[in-house]
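A lone chain, given as structure tokens: the form predicted alone.
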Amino acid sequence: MTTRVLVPSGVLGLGFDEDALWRGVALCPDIIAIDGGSTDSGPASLGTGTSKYSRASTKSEWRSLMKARAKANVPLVIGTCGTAGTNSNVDWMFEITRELASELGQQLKVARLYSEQPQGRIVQALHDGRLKPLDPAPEVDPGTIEKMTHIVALAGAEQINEALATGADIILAGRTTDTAIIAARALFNGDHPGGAWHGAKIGECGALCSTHPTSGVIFIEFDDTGFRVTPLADKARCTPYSVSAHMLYENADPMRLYEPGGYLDVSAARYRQIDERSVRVEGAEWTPNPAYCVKLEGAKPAGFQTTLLAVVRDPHYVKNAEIWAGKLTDFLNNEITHRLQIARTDYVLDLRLMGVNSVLGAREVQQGTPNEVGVLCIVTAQSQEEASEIAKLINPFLLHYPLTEEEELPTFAFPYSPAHSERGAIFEFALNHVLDLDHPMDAFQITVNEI
């Protein structure tokens, strides 16, 4: 059997080629699948249960997809709703869907697949030996777990197929693997399992596997030996190079991909150009695991932040920026301890020199002399008030601190006033573990509504 999957984009909110979308609808897909989330921007969305994407942009793109779904008369599936796939992210997406259904005059059955985990369940799993660390993994104990604001499990194809079995027109899924929403229908239909997972990995980011990555829309056809992938924008092409290279994307091992229930091995895969735009792939193999487990993601509070930004252009200070920043940091730590009576262990002060070493810090190996240096000062403390108090103490020194005691006071530039900005609560990822399950649905729930 052939299963046809239309993938409009790598993520809802990124945009896609509207003309290409309707070309995909004309090809009669069996399902439309799109991802809705990412950990690329860090733990804040998971920590707060809010989306990093614009609601207006999300609604605009979802409107197009709901129209496309109605025309194709097939299920529309979105994985990892609202960036992180928490229950509140799923419900946020449900409200957008309900608004659009009313505006478009559509009557729909909507299934919500919830992936969020109660803290007590994870604490019990830890006690029972069913919570197992990946490498590397932070240390966890019941106290750490109870501090986490949100914990999600990454659903696989099994959970997506349970949601599809409800007969829903639209599936709004919590946290899923990026591949699960694409592979699920092909696996249900009995297509080659290695081909299903491999094609899903290639298609997870839409047209990123093509020569026109920003166009978004691709079409994947799965069958009993492999898959064919075709980009649908005017100037986009898939090549064996562009397709095979995607196994390197966000994957530690380009030959192996782990998913709930098993792993994909593409070491024997062969990529063949079959026309000007399409690539045919065969040879990947799927190996089931004897035990079923799902990966967990959790976030916990890591304090409150206030930032300051100054710009240094004086050649003397630009040339000696690292020396100056080191001296300033030592001076400020002493001032914070003695003038504010805040213990060194109760805050973190980080000066990042943009244009010098702001990304790699001490690991930076490339040396050069920029025209100017941005000094980003990040203060993390146990409360917002404390972080801002520290920032206000830092303010005059970030503006005037001299490189040596013998020279006159410099004056640098603040690009905005006030110079400090309160960032609020910040979060950190606190789990890199898998959860053993007796049944794939043990950690997931499905709710169905008519709207």
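Positions refer to the first chain, counted from 1. Just so we're on the same page, rigid core means the largest C-alpha set that superposes within 1.5 Å between forms. Since this is a predicted model, take the numbers as computed values, not measurements. First, how it differs from the form predicted together with its partner chain.
- Glu407 shows a C-alpha shift of 2 Å or greater between these two forms [criterion: core-superposed Cα displacement of 2 Å].
- With the core superposed, Leu100 shows a C-alpha displacement below 2 Å between these two forms.
- Superposition of the core reveals a Cα shift of 2 Å or more for Arg313 between these two forms.
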Contents of the next structure:
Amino acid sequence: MTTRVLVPSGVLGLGFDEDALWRGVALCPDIIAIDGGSTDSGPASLGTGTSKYSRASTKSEWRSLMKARAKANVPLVIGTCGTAGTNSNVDWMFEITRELASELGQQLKVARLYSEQPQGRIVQALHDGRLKPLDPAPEVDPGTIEKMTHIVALAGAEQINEALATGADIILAGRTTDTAIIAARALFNGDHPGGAWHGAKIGECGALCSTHPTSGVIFIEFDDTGFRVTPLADKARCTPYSVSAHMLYENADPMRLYEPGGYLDVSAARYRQIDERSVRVEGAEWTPNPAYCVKLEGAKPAGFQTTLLAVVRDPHYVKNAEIWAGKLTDFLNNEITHRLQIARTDYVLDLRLMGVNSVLGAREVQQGTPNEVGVLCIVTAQSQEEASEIAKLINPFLLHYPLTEEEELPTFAFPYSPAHSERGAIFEFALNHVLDLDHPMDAFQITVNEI
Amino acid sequence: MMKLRDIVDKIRSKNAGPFWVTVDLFCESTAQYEALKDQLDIKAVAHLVQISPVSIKRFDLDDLKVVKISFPRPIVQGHTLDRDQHGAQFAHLLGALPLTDST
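And the form predicted together with its partner chain, for comparison with the form predicted alone?
Entire complex below, previous chain first.
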């Protein structure tokens, strides 16, 4: 049978074309599916369990989608709520949904699919040999697992379909694969599994698979042999090139995609323009795995940071910036050891020269003489107090450190006062592993509420 | 000397999850694409990125006239010493890859 999925955008918080959304509603979708996060912005969201998007912008977009859902009278599913898909992210989204339901006068059944993993389960899995490293994987032992502030498992289509089976109007899912929320209903309906996963991968970033990437809204129709994808913004078109090229995006292997329960192979896929703006795709293959596993993500604390920024404009110092920064770093490390009595292994001092090589570091191959050089000084230590103590020790030297002893003390530009900024706790990704499960729901929970 | 950016239409790089980076080299013409396939040396890429050549995966995608290169991030995304959270500047590093003319 045919399954029609309306995808409003690549992620909630990025905006979408409102007219196109309503055009999608008029096409009678079976489900509305949108992603709510990714690891793309780094480990902080997972480490803290907080959203990187503004609450107000999230709420305003979710309001449109809740109205569209009410009109279409079909389930609305969001995957990876609140950026990282932790339990706190899901509950944050639940609160927003509850506020909107009351403001819009909607009575709803809401299912929350939780993906967060207790440390004990992962320690036990390590012990039982059910925790398996991907390539490359950080070293993991019970101690490192116990340090992690949040661990999430990426739900697949199976868990989304369990949540849909509750009959909920809205499903707020914790961490899921980007594709699972789009593929789930098609797989449940018995559509072509290769087509379901392939169409989901093509649609996961909304209109990024079209000629107008920022327009957001797309419509995917799945059936027995493949899928058809259509962008719904006014001038947007899908072409065989725009669609097939999306397999490259944020994907290490453009032909294979691993999901819980199996993998997708698109090497035999055929892309065909079927009207001015739609593309039809067939030929992808899905191979189920004998065992069921889900990918894990975890974040652990990596200290506290305080930063300083100075700008060097003196041409003599601009020209010799790297020599100056090297000498200053050595000098500061010595001062920190002797005056603050902090061991070299307990902090990281990193001076990045903006305008020279702050992005590529030692890999930079291009040389030139900029007008000015920004000196971003990042201090990472065991506590915020210690990081700021180090930054305050650095402050006068970052302002006045001379290139040689013979020259007059320079004064560089500090763009603000105080010169240091506390960045709080920082985190690192600490897992690149899969977890073997006997049953897909073993690591997930569903809670249903009427609101 | 010719650089990689001189023979391709567009270079894009991005994380593929926190542990990998992927670089897409787009060509407009078949001639460009053939030249790219011919002249792109994975050992030279490895040298520039300062990683082992065996860790690099290369895909030549004839239908798209794209060569794709993926490799484990030299520093995991978000690590204290990471300088580019999204990995998008590897495109500029690789754009400067010197090419040896094989003709």
